[in-house]
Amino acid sequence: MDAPPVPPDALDNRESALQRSNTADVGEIGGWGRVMVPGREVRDENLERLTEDAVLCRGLGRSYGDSSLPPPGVSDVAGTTLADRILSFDPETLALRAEAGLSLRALLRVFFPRGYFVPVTPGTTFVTLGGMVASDVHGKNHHCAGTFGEHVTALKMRVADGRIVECTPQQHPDLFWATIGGMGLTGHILEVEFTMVKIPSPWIYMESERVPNIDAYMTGLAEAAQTWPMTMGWIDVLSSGDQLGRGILMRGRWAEPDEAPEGFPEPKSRPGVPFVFPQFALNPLSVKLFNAAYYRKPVGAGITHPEPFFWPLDAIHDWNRIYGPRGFTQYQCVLPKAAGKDAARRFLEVLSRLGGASFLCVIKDCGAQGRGMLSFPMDGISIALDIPVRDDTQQLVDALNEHIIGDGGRIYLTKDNFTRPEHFAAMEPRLEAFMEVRRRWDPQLRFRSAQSVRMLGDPQ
């Protein structure tokens, strides 16, 4: 059955009038971390036509690092956001098929009020379906639902020799699983088919509690994962001593109809950051004051709006301006259970010793490793922190990477802008198998990005 018509206000994949144009001005292009390179986006509603000569597709540009930026010597990337049609939806099987440029925000505006939700959502709605596949995004329910790629049933792709192919776990499975989490390096994703979920209400029942240190946090997180489908929390990375890693632990589930408010949640207003903050505004003192205030925010239990629960950062337009003209990077790693129950504490001790300061540090529970060949999560915990770009950022990332390599962990490519190739190779035993599949479908490595040149040694 065909999907219901999309209301006009749902088509807001584009956050500015510029994105409605066919071609952006030649100049600079950047990721969400505000690190800029020469380049431009070329857009077309017809992805088959748009991708005939492109080396890389780019959705809404919310990858924090350089994974959606053109490689050196290439100016153009294919911007997919005009190709945003919902192609079909079956209310019996919940199978939905759409063009890769459809944003999660637009998709949910159509289906969320009707009782349907995506099986996995990342921390922002400003992401396209193609980006969700390429990053194999995960959410607060990873320990229950896995990554988004585990719910994808088919992909329509343009491969390096120009063919348009349909791939599934049964048809071209090597290409399919290399594309899930493959950062756009195996071909252009044109269409995505996946399975939606039916929800009892659009509201969330949430419990939150203040915890005194990282040990209490990790104990609470492990206990919550046994019975709650969605778990996460924030910790204070500047606390020390007995308060090291103090934080707020959250657990949630969909509210049942008899406990949910009547009606659909009204959209929240979205104020913006009007200018780029000066570089000196973000310093250890300001971060410490913010963390202290956040730690004392009210906690408790009850029904909550889905937007601040799933996508708190979407509440503020252009929040990346807070990090100043040099921008920021997010360091996100996963530490396996095999690293031991003290892995998070050891990581925070290294971070503290190196002087890492962050407004945001989120620790989530992760379930089993997905089937995507470079899928990020594994059975353990993920740690994500925003780091302002400074003169010593490279040294900080190097030291954190050396630590997680020793613990058997790895970093999330979607967030990375600083990991060295030798570090990534040391933390990613699946890389050789991925490259074998990639070269099978793209012998000349036509599909590449600034990140793949930096980290995988792709030709410039």
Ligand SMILES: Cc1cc2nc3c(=O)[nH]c(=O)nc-3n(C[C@H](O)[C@H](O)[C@H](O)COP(=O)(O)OP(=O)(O)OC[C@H]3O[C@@H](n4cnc5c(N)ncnc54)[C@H](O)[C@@H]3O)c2cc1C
The other form holds:
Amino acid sequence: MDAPPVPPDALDNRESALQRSNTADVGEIGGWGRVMVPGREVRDENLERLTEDAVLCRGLGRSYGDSSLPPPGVSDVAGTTLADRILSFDPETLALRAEAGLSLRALLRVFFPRGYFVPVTPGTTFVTLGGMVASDVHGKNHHCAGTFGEHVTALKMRVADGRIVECTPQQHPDLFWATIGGMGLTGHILEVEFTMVKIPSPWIYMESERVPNIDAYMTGLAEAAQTWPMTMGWIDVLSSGDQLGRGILMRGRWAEPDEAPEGFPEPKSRPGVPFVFPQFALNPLSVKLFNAAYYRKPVGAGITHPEPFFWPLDAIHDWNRIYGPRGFTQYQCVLPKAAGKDAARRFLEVLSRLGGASFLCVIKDCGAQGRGMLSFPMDGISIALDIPVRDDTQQLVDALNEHIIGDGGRIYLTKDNFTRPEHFAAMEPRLEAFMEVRRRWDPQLRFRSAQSVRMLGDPQ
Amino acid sequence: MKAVILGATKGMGRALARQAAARGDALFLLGRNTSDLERSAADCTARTPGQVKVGFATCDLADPDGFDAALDAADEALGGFDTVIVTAGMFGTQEQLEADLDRLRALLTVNFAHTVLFCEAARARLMARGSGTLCVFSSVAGDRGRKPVVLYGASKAGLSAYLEGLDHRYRAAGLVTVCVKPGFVRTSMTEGLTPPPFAGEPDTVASRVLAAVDRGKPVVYAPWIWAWVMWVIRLLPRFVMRKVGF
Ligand SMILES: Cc1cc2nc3c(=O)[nH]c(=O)nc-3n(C[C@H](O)[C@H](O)[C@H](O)COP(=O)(O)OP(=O)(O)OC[C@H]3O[C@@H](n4cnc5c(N)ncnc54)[C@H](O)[C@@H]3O)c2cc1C
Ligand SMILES: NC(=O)c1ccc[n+]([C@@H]2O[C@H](COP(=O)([O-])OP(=O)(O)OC[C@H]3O[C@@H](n4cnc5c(N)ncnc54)[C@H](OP(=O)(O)O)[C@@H]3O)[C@@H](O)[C@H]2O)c1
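Counterpart to the form predicted on its own, namely the form predicted together with this ligand:
Below is the whole assembly, all chains and molecules, this chain first.
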């Protein structure tokens, strides 16, 4: 059979994916907090092509606020999740290189059963490598291991003049360290190379303890950090008086082979939240009941499954829907050591005076500040609370920000939706240096997000 | 399984190759772009127990002259393959294809004529060694002539008929044919289209297809719900099909 020749152009669909999709409807897009803006995500396997005209990349959209959303007037963000190939892994050096859209979940599915783990994991596996770099994420081991960015050895990036460059701590170090924690504003991350860690077993040895108030909690946290590689805890923000900041403190380490159960921990199933809860579902009473019940949960010591230990919220699919149609925000700040031992107590007092209620308030101590130019953690304590969006949310965030500015603290960009530009500038002395590098690589500030326009004064 | 996969660089083919690699199948990848193949082969290698190297060679469905060399390379690397999987294919909306005759010609040629030529080359090799499996991705769009996919559907209808014929003619002689009919699956092929209800994910499709290959099932719909959807659609009388939009 003689088939007719195929014209080469017809196959070679070289128009960029962003252009190709321009006929589809622009819908709404939101961060994990489900506060929506007009926009859409366009995905393609080929990140090089996809990022040609993109102003922003978006991974799995687990940043709570507007970091991964397009700036006003731009409809499309480049969705990276189809660019998810593992490119190399060296069992000797533990160096792993992959495309930026690879999710932590998919990565661990391959390497965790083989005895390898990521040096740093956030509280969910539904994040991409690109997102982990751009937010310079931290985990329960921050006081020992630092942020994820400290373990990154190379990034392949598309920069504003269209070039594709490889940057490392030696090569273009300015671009490299501005990109670590740079919220996607320095360029598109195409590939990430970092160092994995070898673990003694896939199980965790954990101890948990109920603590009566915030002072006991802070003392316990500091003590645990001396000897334990992983620490974290949860606070009941609705308790008051002597019990203010009562909570549960957890410390953990990888189990040694002789104490670990046989075999690999069975993956847990994930029931979902099938619909967006009505707003009344979340009220002072349900929050109070939740917190009281959580405080009563059994504590003790022993071997535990890694999933509820590292990623408790991954157990419920779409859990962000419980916050109702208006969505929610997470307020996460870090307060420096210099703010004093009672910094957490004072924060909680301000919070309860303002009437802020939260299902989950997580307090954790941080180690030294990393090298990422806008990296969030610093030596001190981090406090995170989920806040449903209400009419007064802006005022609440403003008041909390004013309080932490007084203490020398700062907020975590990847969680933010409400911080005012003047507040951010006041809490971020590193901003000018970051903007200088950004302008060096992107004089027109082509790369920007809804957040950068809102907070850093980027052009619309 | 010692499998050759044409189309593993993206979408359902990528998912399928990964799952096969993870369970230890020996793989060889064919595709049209060398650097892309290299990356996909590396990805599969990393997922294979013991990181056994996955090989690759170029093979473009637009160029049937290259089919034999590609299959030779696969045969050599795998020491004789027993399974050939084709996920490669093109898509265009009805509007795009009506407006662009070059694209239409390319699609009809690649999806039907050249895919059949490739399968014939693979079939000859499999049958020469006594048995083997040929698994090819057609589409639910080939089950019934439908308004939104007249042209793409026609290319897949031809392919489905070919695969059904192979099954009838050669099953007894040892050739197992698996015709995969995906419904709407979220890959870059469908990016920008509004997903209908029951849209599937490549991973779920891949595990279903792998199970079908293991059992030698002649036809597999994926996600499974499409078997019922298409059953209903096939029963609808012509006057209804003229009225409805799907
Ligand atoms: C349940 C839960 C628990 C969490 N726990 C923690 C925690 O313990 N510690 C912590 O640090 N964080 C935590 N986070 C936050 C989360 O780790 C970060 O928001 C992370 O960046 C999300 O990754 P993503 O792939 O979803 O990125 P997205 O949310 O899609 O994007 C986040 C930012 O990264 C940028 N970006 C993404 N991909 C690229 C790329 N390829 N190139 C350039 N820029 C890119 C985006 O532009 C955006 O600015 C948690 C989030 C959730 C939902
Ligand atoms: N997605 C759906 O909803 C859907 C529904 C029904 C049927 N299908 C069919 O299922 C199959 C897989 O679909 P998919 O969604 O996974 O598609 P996809 O993500 O677009 O992947 C298509 C694959 O085919 C390869 N390919 C395309 N043209 C080629 C050529 N001329 N020569 C060699 N390889 C070529 C591509 O290689 P490159 O990387 O080089 O581009 C790619 O690996 C296709 O046959 C499709 O028609 C899909």
